[in-house]
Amino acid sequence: MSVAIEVKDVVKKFRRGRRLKKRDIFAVDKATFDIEEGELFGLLGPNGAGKTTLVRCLATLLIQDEGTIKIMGKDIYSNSLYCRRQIGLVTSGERTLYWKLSGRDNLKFFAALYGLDGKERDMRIEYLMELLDLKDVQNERIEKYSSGMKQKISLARALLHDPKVLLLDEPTLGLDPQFSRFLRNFIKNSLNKEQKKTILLTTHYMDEADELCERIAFINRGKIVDVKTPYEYKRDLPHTEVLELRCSGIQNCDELLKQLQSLNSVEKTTANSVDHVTNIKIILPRAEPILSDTIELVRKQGKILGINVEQPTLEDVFIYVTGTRLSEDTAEERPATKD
């Protein structure tokens, strides 16, 4: 299959600081990957890992400082107009719609920018309104729309010119579970499988990436850590189980983690606390042999609220590879760590 998106050694940096103390902050650091035509490809990482900056470079909204990006075989810098015609962009927290205009009038306006008019424009708008179940609200102002409806209109806008490539940057962020499920099904079945569109999906929701994507690139602190299928990531882990404990009253979490880490066969231990509840994860080949010792160590410091043993998830893979939780914020603007 031919390559739809080619990213090679892309660097995007910003200048931060005051006067003589200014320094380069690397948001994207030597990113390299390819996406084949018709592939649904995921870019998975914590908030602030560089996902949005990279998508903006792909969409020609930002110009990379180093490296090359090609869309459908064309360099985006020297063929920006051609590349923009191939791309549809959807972002989370959409604010680029005109809220005083109706949904239909918004689409008419953006259709004009895409060079669509007359019968072709009307047919395309009718098709998208029907496809996304927006006909009943098409004449209402955007300001009256729910978050889900606004995201539908944003998606319709991105599809107006029938692009070959879709860049979906956190499309389900902040949406209710029911609409998120609809949107994931629409992306997977209608856009990818039926319409054969090449899709780059950025997300920090591990289950979303696992459900939708054929291949996933892990990005952390601006760097592409690895590119594999979800199955390959889980298969290549040197452990098979994750022991999870919900605890309260833990006084010295760092010391407890050291003690747990010393138990036989433990690969990695992590913990995070929310509202006085500490969630501990222990990654290892089998949980049963250390279960009693784990319970004894935890009870010396606090109270166990719950115990669970699970198979590894993509978040467990990400923690193992990078040492960072997907739910953590890792500032997108940080100095690069060069080898």
Contents of the next structure:
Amino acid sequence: MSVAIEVKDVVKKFRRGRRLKKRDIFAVDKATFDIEEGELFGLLGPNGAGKTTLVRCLATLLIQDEGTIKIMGKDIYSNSLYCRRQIGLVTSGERTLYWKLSGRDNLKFFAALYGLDGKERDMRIEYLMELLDLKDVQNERIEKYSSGMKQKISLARALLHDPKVLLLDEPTLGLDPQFSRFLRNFIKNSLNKEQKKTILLTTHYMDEADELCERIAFINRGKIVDVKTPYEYKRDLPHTEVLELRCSGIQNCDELLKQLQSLNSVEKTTANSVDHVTNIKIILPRAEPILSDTIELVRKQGKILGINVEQPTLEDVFIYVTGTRLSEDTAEERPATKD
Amino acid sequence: MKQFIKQMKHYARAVWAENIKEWKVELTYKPDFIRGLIDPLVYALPYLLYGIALVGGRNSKTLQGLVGSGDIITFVTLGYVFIGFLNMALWAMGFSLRKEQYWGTLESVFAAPVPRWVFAMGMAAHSTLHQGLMISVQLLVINLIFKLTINPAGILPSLLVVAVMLIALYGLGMMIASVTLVLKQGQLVSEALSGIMMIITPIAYPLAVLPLFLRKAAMFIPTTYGIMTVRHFLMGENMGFSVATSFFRLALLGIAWVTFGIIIFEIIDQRTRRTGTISHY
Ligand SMILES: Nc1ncnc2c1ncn2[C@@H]1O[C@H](COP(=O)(O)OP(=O)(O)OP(=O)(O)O)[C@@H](O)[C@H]1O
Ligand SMILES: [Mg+2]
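Given the form predicted alone above, what does the protein look like in the form predicted in complex with its partner chain?
All chains and molecules follow, beginning with the one already shown.
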């Protein structure tokens, strides 16, 4: 197997603020990983982790400040046209198509940009419309499409030139569950298994990464924290149980977490509150011995609505490794350096 | 070599596809499109009538003395055509990338395996065809109403002059297109340039009425040669230099402006890819 995507020590900084308050944020901070040919590789991280920035670097839309990126063995900076030919890009967001044009006209336009013409082009568009079940709507304007159909056209566009590598940036974001399921299946079975495409998929849905990806890189605050298979992540987690509590009326959450943390053999605690309901997660080898103490501590502050003991999911692994929840927005609180 | 030809074909098709796409988008707003055809006429008519009222007829002795032919209607109409070309570069081409940025399609387009100057050519092709259509309609209508007095033998050479002049305007358009991508108030650049060029190029009046330093400045602007040479061919304007000189200078200006345009385009392209400012509208 040879390497399809090689990312080495990539740094991408953005400048924030004006004049005196200028500072750099490291959107991508020394990222290094390889993706093998034919691999379905996941980049999993919370909002603002740097996933999109990394994808945009790979797609030559951004130039990294440091480090090198190679696609199919060639450096993207010195061979950008070659590399763009190898890549099919699906960015998140719906506005990447011409809304006033039909799906078919959109594809025809982009086909020309990708060097397709005449019969070859028509056959390819026909094939993709068939494959993605878009034939009924192909002559309608994009503005009339549902989000899912727009995403299908974006995917069809990325496949026009039959690229070896696909970069999919949060492809199921904002889609209803049924469409998400269709798309996940399509990515895994049709694109990866049958057509043997190398796929880099970013997501902040851990179940999506768990279900689809052969290997997953955790990314948090611009840093690649770890790269493993989903199985390895779960296996290597030395803790086997997650104690979840749903409670209300918690006034001093930090204090409670501190108390819980000091209980015997507790490894990690996190909490998040929505509408006065606090969800507490405690990661530890075995939940049963601390159950009564935990209940007592929580009761001092509020009411318990539910208790659950579960096996760790990839999300718990992420919390364990990074200390951050996947649903958290980390965009504004990353470490910054002055210039 | 074969590879090269294949690549050039690919680029040519991309240019054409860009043009077709622009027409398709434009024609989805049909009322706007028709207004685009009619508006310039509506703007032009008061000036033409104002001119007639002011001079007390179609012929002006003063103009005859300065240009060679005294027909103010033809004079103003030809000037108007050149304002159209200028606007094409400053606004249509100048805001084409910005428009795609606003739509959200710019990144998808830039991710394609085509050098970015190909898009510049695509938008130049569309703007030219669009403006060409507009100008033809305007000329036809004005001619119907006023019957322009032009020398028919001058039409073909005039088209040639316009073609050479367009090269320089494409350079200008490319420059503005990239500048408007990074400046939030990009229209100010276009407005300022438009103002300056309108004042110093002899579009609405003969060159001779300008003060000397402005006449000197006008010599660096392609529309100056464009309009004067066209008026020379169609109305017999005495330019003060030969047709050959005019073509030669136009060609030089074309090379200079296009080079300048490409350099600015490339610099801004590199810069935006480093700073990441392109995705932020
Ligand atoms: N063009 C830009 N200019 C300035 N800052 C930027 C730019 N693009 C991204 N950032 C910042 O870089 C960080 C990483 O953003 P990025 O969009 O890559 O994250 P992400 O993992 O894709 O998040 P999300 O899940 O929200 O899409 C964020 O703090 C973001 O605000
Ligand atoms: Mg993103």
